[in-house]
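A lone chain, given as structure tokens: the form predicted alone.
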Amino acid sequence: MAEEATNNDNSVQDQWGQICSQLKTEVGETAFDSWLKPLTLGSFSDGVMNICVPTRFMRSWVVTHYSDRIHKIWEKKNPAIKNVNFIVQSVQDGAHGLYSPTDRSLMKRVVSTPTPQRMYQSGINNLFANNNESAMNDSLSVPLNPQYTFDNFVVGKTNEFAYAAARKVAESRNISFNPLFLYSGVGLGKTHLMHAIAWHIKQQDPSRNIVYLSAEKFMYKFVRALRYKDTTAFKEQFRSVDVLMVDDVQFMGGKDTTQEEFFYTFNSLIEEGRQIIISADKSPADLEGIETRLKSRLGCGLVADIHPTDFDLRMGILNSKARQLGIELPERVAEFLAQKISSNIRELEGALRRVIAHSQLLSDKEITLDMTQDVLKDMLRSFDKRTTIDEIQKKVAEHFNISVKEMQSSRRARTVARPRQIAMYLAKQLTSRSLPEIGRKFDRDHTTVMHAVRKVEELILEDASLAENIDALRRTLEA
């Protein structure tokens, strides 16, 4: 009898190899890597055979995606099993069934090598142990910034909107808009309605399990499960969440791998029914070197954009920042500074704070529009003589004898590229707009001006006649 119950466990088996095999060719190498090939059997009797299946986020896959071709296949190759059951049952727990004792031991032993990857594992699975799930969320998200809350956003035109569907978003216990996508420019708010939305859930429900994050912190952690082998508890981690909030998401721009990661995240939650919120310095449609699919998903629930703030706007900020730090700013001081600096919000706050840090250290002070006007006369003088990016581009283009529009232009000769070069590092190095703000001007992505940056700066130091040529550019832009 021992003999026939080996036999049958051997014939098992080789069956499991084969429904392997065509489950491969069937499905491909990455899908099957990634969801099949973790799987071992587990017991088998009365016509129920055990899969064995390493985390319940995998568990819940398998079944939703594979379950019912596996028991198909293997109906046709042994009509003995009626049944196939899945089970979360790791090697490591000691999965039982057609594992000798001797057999289970040596597992055992190799799993318990302390390589990179298995260190790495390791760590994963602590974040799940007994359902931790604050611990998890503790390990992927970013500190929130306990400044940035409803309460503290001042709201006007320009904003309304945005702060309206961030509102509805974090107090609705129901999907309201999915997902709610945010966008603007730097410096103007969208980065505290996400962390606004943060803290309202936290509060309102802190059993919720929230993830919020930079873009750039998706990759790395992808890269990393990547690195280590282990994609599959990189899966888990973030599509087991109730809220997924990732800001910035323009820098995944042209990381094709990294992009076809959050597609697939992005579409599990979806279907899970989870709240997505994402955050960018463009509408999705505008999104540079993101693949079309993944802007018709970021473009399909609620698209809000923040506008430029206007004087109304700016003085309801910078009184309700005197207030905060509580300081009586004389309505004039609120006047001039709202009219003066109108490029964004953290330049205006900085400059408050440097008038008030001003007046504190010296006996108390008084907060005057001269002693503004004093503390801030540098400041102010870059905003008066501060150069565009289009004044940048007319010099360049007439120094090289080039237009303006060849420019922008796709080509590549060298006779526009290296000018096109030049006046990103220009533009970079005299003004305060962002990487992607002087690549739109220039019809192109923020790496392309990150590229163009540190090329110049070579240049500058293999080329003294170029080097030259940029510091007289520079002179003139600066007159």
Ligand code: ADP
Given for the second form:
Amino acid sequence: MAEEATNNDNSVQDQWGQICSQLKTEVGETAFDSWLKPLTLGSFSDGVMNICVPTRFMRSWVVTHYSDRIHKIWEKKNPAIKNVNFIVQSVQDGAHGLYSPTDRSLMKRVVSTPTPQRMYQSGINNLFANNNESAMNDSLSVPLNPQYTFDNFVVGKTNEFAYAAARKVAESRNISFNPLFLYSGVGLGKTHLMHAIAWHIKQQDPSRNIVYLSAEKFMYKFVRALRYKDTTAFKEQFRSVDVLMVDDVQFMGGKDTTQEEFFYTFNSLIEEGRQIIISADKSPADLEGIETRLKSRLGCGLVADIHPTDFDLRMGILNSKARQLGIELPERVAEFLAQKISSNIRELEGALRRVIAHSQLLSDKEITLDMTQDVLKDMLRSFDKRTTIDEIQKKVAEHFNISVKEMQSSRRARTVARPRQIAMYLAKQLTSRSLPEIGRKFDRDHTTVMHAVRKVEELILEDASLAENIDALRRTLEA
Ligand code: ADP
Ligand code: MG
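Now the other one: the form predicted in complex with this ligand, given that the block above is the form predicted alone.
Full assembly next; the chain just shown is listed first.
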């Protein structure tokens, strides 16, 4: 029986190919890319088909969620396959010894295109190592997160511009904007987009030397070079960089010597036509403690900001994450999470993870609204503690030079109505109060609050300066 399966190696590989495409339709592209694409075909003997999984974590996930299905489909296609076994074997090992010599003569190694997961496993540091200066460059770049890809990035109204800009930079051979400057509040996807650009470029052209690092790391490396009087070597490291990404440059604020060095590196790379991508928590002009000439240099390419999420995007992200994890997330639970946790995506993901962990590990019970509320009780309470509606009213009123009384009054003049709507919007975003609860604080009903939230969401998209004002308010309130 075993011979039947192995002698005709093409058929086993073909079958695996067919199984993969079937699974892709069944589980969706994102889940497929995360969990199933990294699998490679191993050896076959005694009716057992071995499938290689790069890590232990992935193995346990695949075994729990997909092994039965894979076994069933395969058994149907080829009765010689009695069982499917998953073994942990990293791609590094695999590149030389996926199959025993005998197997290898029977089956060609399944050749696959590089995916972030595969590249990750094949030693991310090597990916960025420059052959000449590998000792230095090895530690210059920080590993990329294999989950931070364009495929895993959910696009909505609030981030579509930044997404389009990132894609453009990743896809074009010629430099279109230099630098690309991405900015937003925390947890809204800047780092995700930068990694996605890096993965994309690497996939298109593995020879390009991409360096991704945080501004803090840049600073640390530079200060160390100063200490060891080795700044020439430090500079040298950047010479061969094709794409330089520096995350969170606001951390360079007030660090004058680092800025100067960065300015130098920046200019010489731009002059040589290398791509630079920068992120920060504010627009170039608003960065604090950054020299004027550097600010203007940072802003001279394309500046793209990511706005705070809206409800639709939060729903999209929750559903996409749930799909990726192969979880059934009831609509009501998703709505609850999307409504309550609006501050940033990292927290939204954290909440979802907590709910899933609770349902799977502790009790293996179904995810319900009650259970979600219960599991997140502390988290929601701490959100409430963070900001109160009173505080929001006070800060927003101050900002627009009106009194809190006016804000709560029935006056409809725009000078009062707009700040009121903004305060309602922020109350919805920053607290876990319900619409009626917020309404009561403004002496209005919940439909007015709902209308205000929608209105402000629209305004944010239309009016960049208002969006910045609101974002600044949010930051002060969250501080
Ligand atoms: P920032 O760098 O702006 O602080 P991150 O890029 O670290 O934010 O994003 C925080 C988390 O939210 C990450 O886990 C990221 O994958 C996720 N995330 C952000 N934006 C999106 C999006 N549009 N779709 C899916 N996940 C997202
Ligand atoms: Mg970040």
